[in-house]
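A single chain, nothing else alongside it, follows as C-alpha cells in the form predicted alone.
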Amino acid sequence: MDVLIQLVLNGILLGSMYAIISVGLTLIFGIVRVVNFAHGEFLMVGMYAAYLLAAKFGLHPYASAVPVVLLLFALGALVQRFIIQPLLSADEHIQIFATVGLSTALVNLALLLFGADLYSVPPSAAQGSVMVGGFSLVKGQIVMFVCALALVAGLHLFMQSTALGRAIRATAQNRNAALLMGVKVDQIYVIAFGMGAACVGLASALVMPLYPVTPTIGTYFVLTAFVVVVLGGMRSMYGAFFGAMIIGLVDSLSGYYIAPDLKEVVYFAIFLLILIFKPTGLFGLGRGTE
C-alpha cells in the first residue's frame, strides 16, 4: 500500500509539469484555433534562456521565471502576428505546416548555436527530496504542483474578472459575434498566443533544475502535452489540468507495474481510444461557433 501511495503522489506531481505545458497549448488552440506544433520548441527556447541566465548571471531558474515568461510572451505574440495571422483564412493544413516549419527552424537554430550537447544548471535544492508523512517527494516537483494550481486559478480569475478576459472568452465562443460587439479579434489572437507561450515559459523555468536541455527536448514534452490536451477536451483549461493529472498517474503506475519503457505505449493507447470513442475528450466543451 505504501508503494501505491508513493506512486500516486509521484504521478500527481509529474502531472503538474504536464499541466503547465498543456494549459498553454489549450489556450492557443481554444482561442486561436491553431494546433501549434512548435509548442515544444517554445519550451526548449525557454529552457535555453533559463540556462543562459543561470550561466551568465548566476540566476536560479526560478528567479529567471519572470524574464523567461516575458520573452516567451513576446515570441508567441510575434509568431502569431507575422506567421499565423496571415494564414488564418487559409486551410488548416497550411497552418499546421507553418508551425511544423517553425518547429524545425527553431531546432536547427538551437543546434547551430548550442550544438547537440546537454546543458544543465548547477545542482540546487530543487533537485533534492523531502519526506512528507513517510513519503519522499522531489522539492522541484512540489514547486511545479503549487505553480500549476496557481496558474489555473489565476487564469480562471483573469478570464472571469477582467474585460480582456471576457473578450478572450467571447472570441473563443464565437469570433463573428465578438467582432460585432467591437472586440478586436486580431489583437485578442496575438494576446492569447502570447499567453499560451508565456505558460510554457513558466514551465521552462520550473523544469530547468530537473532536466538538462537539448535542441530536441521539446519533442518528448509536446507529444505528452498533445495527449493531455486531447484527453482533457482540446478547449478546456480545467480539462487540461485534470488530463495532465491522469497522464501523470498512468505514467507513474504503468512504469512500475508494467515496464518503464512501455509507459508511453500505455498513455498513447489511451490517446487513440479517446480519439476513437470520445473525440471531444473527457472534459470536452466542443468547438466554438464561427
Given for the second form:
Amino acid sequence: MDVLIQLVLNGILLGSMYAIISVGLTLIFGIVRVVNFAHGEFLMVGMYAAYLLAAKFGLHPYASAVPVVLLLFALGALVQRFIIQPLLSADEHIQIFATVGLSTALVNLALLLFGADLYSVPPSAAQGSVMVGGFSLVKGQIVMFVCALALVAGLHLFMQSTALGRAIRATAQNRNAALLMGVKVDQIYVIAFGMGAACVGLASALVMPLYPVTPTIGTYFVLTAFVVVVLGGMRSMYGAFFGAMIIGLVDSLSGYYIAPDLKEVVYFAIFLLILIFKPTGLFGLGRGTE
Amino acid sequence: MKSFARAALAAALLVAASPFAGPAAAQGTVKFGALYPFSGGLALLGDESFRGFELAVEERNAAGGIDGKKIEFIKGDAVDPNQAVGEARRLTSVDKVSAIFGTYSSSLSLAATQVTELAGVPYFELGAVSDPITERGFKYVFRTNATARDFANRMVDSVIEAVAPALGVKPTDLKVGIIHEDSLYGQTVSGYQKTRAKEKGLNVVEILPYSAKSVDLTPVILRLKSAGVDVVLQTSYQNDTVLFFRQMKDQGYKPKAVMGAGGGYSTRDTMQAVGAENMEGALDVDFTQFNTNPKAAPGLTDFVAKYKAKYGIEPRSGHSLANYMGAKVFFDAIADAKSTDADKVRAAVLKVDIPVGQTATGWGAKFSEQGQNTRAQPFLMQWQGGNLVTVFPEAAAVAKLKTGVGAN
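Shown: the form predicted alone; wanted: the form predicted together with the partner chain:
Zooming out: every chain and molecule, the one shown earlier first.
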C-alpha cells in the first residue's frame, strides 16, 4: 500500500513536468496549427541556456527562469516569423518537414558547440527530497507541480480576460473570421508560437536541477509530450494538463507493476486506443473542432 | 578542410617519394589506416581512443619504426556504420593501407571489418567490446581489448571474490539485482551476467530492463527496494546512471553495493553530475584507468606523461590507454612478421605471448584462433573521494574496497 501511494505521488509530480512541456506544445498546435517537431530541441536550448547562466554567472536555475523564458519566447517568435510564416499557405507536410529540419539542425548545432558530454548545474536544494507522512517527495518536482498549476491558471486568466487573449482564441477558432474582425493574425501566430516556446523555457529552467543536459535530451521528453497532447484533445490546455497527469501515473505505476521497459508500451497502447475510439482526445470538443 | 588535408597529404607524399627527399625516403614507409568516429555523437571518446593509437605510432617512429620503416597513418572518419563501410573501402582500395586500426564503437567495427576481411587486409580492434566482432570466423580481425562477456564475468565474479568478503557475508546470502538499459549494449552485458550468475549460484532476485531515455527510474528503484536487493549490477549510459543515483537518494534506497559496467560509470562528468559524495563507493568494471598500481601495468605512468606532454591535459578516459597498448602489441607482431602480408601478419599475431601484467594496461596478450586476446581482463574500480581507483584484483589495486554507497 505504501509503495502504491508513493508511486501515485511520483506519478503526479512526474506528470506536472510533462504538463508544462505539453501545454506549450498544445498552444502552438491549437493556435498556429503547426505540429512542432522541434519542441524537444527548444527544451534542449533552454536547458543549455540555464546551464550557461549557472556556469558563467552563478545563477540558480530557478532565477534563470526569467531570462530563459524570454529567450525561448524570442526563439519561438523568430521561428514562426522566419520559418513557419513563409510556409503557412503551403502544404501541412512542408511545415512538418520544416520543424523536423529545425530539430535536426539544433541537435547538431548543440553537438558542435557543446559536444556529446553531459552538463549539469551544481547540486542545489532542488535535488533533495522531503518526507511527508513517510513518503519521499523531491523538492524540485514539488516546485514543478506548483508551477504547472500556476501556468495553467495564468494562461486561463490571460486567455479569458485580456484583449490579446481573446484575439488569440478568436484566431484559434477561425483564422479567416478573426482576420475579418481586424485581428492581425500573423502577429497573433508569432506571439502564440513564442508563448508555446516560452512554456518550454519555463520547463527547462525547472528541469535543469534534476536532469543533466545533452544535445539529445529533447527526445527524452518530447515523444511523451506528443502523446499527452493527443490524449488531451489536441487543442485543450486543460486537456493537456490532465493528459500529462494520466501519463505520469501510467508511467509510474506500469513501470513498477508491469515492467520498467514496458511502460512506453503501456502508454502508447493507451494512445492508440484513444486514437481509435475517441480521435478527438479525452477532452476534445467532438468532431469538426480539430 | 578534408580535401585540403588530402591535397596536403598528397603533396607530402610526392615530396617524400621524390629523389630529393633524402635518405629517409629510401627506407620507405608502412601505411596504416586509423578508423575512428572523429565527428558526430561518438567523437569525444572516438578521438580519445585515437590519441592512444597516435601516441603509440609516435613512440614507434621515434624508436625507428617497424623494420626501419616509418609508420604513416591515414585517418578515416566513421560517424556511423554506413560511413565506417565507406571509409574502410577508401582506406583499403584507394589508399591501399597495410592494416586498419580502430574503432571504439562496436557497431562501427562490425561494419568496417566486413569490408577489410573481404579485401584481405588485417583489422586491429583496440577498443570495441561486442563479442561477435571476433566470433564470426574472420581470419584477419584481431582484438586486444576485453569483450562484453569479460565485463559481465568480472562483475559477477567481483560480487563473489571482492564484495562479499568485504561485507563479511556468504556470496549466496546476497540478493543481487540486475538492471540494464534495453538497447543492444545493455541486453548483451546483462545476458552474460545472468548466465555467469547462474553458473556461480548467485541469488538473482530482480532483472529489470529500462529505456535509457527514461526520465523516471523510481519504479525500478522501488522494485529493487521492495525486493530487498543488496547488490545492484547496472549496465548503463551516462544520463541513466546520473538519474539512477539521484533518484536512489531521493527514494532513500541504500543497497550494500552498486556496480556498473563501464559506460556511464567511468566518466568524470557522471561523477560531477551525481556529486562526489553520492557517487562515493560506487563500483565500476572497465578498461584499465589511470589510478592503477603501476607495478601491475608497466608503462602506465610513462604513457600518462607522454599524453600530457602532447595534448596538454590529463587523459580523458581509459580508452586512449587501451588503444595505445593494443597498437603497440600489433606493431611488435607486424615487425616480427617482417612483412605486411596478411597471412604472415596473422601467423605472427597468433605467436604473440605476453604474460598478464606486462603491458601498460596490465593485460597480457595471447590470441585465440578467432583473433581474440584471451589475456585481457577489465579491472574492478571504485569511486573514492571523487577519483576512480582500482580496487581489484589485488596486484593492480591502489586502494582497499570500501563498502556502502553514497553519503546516505
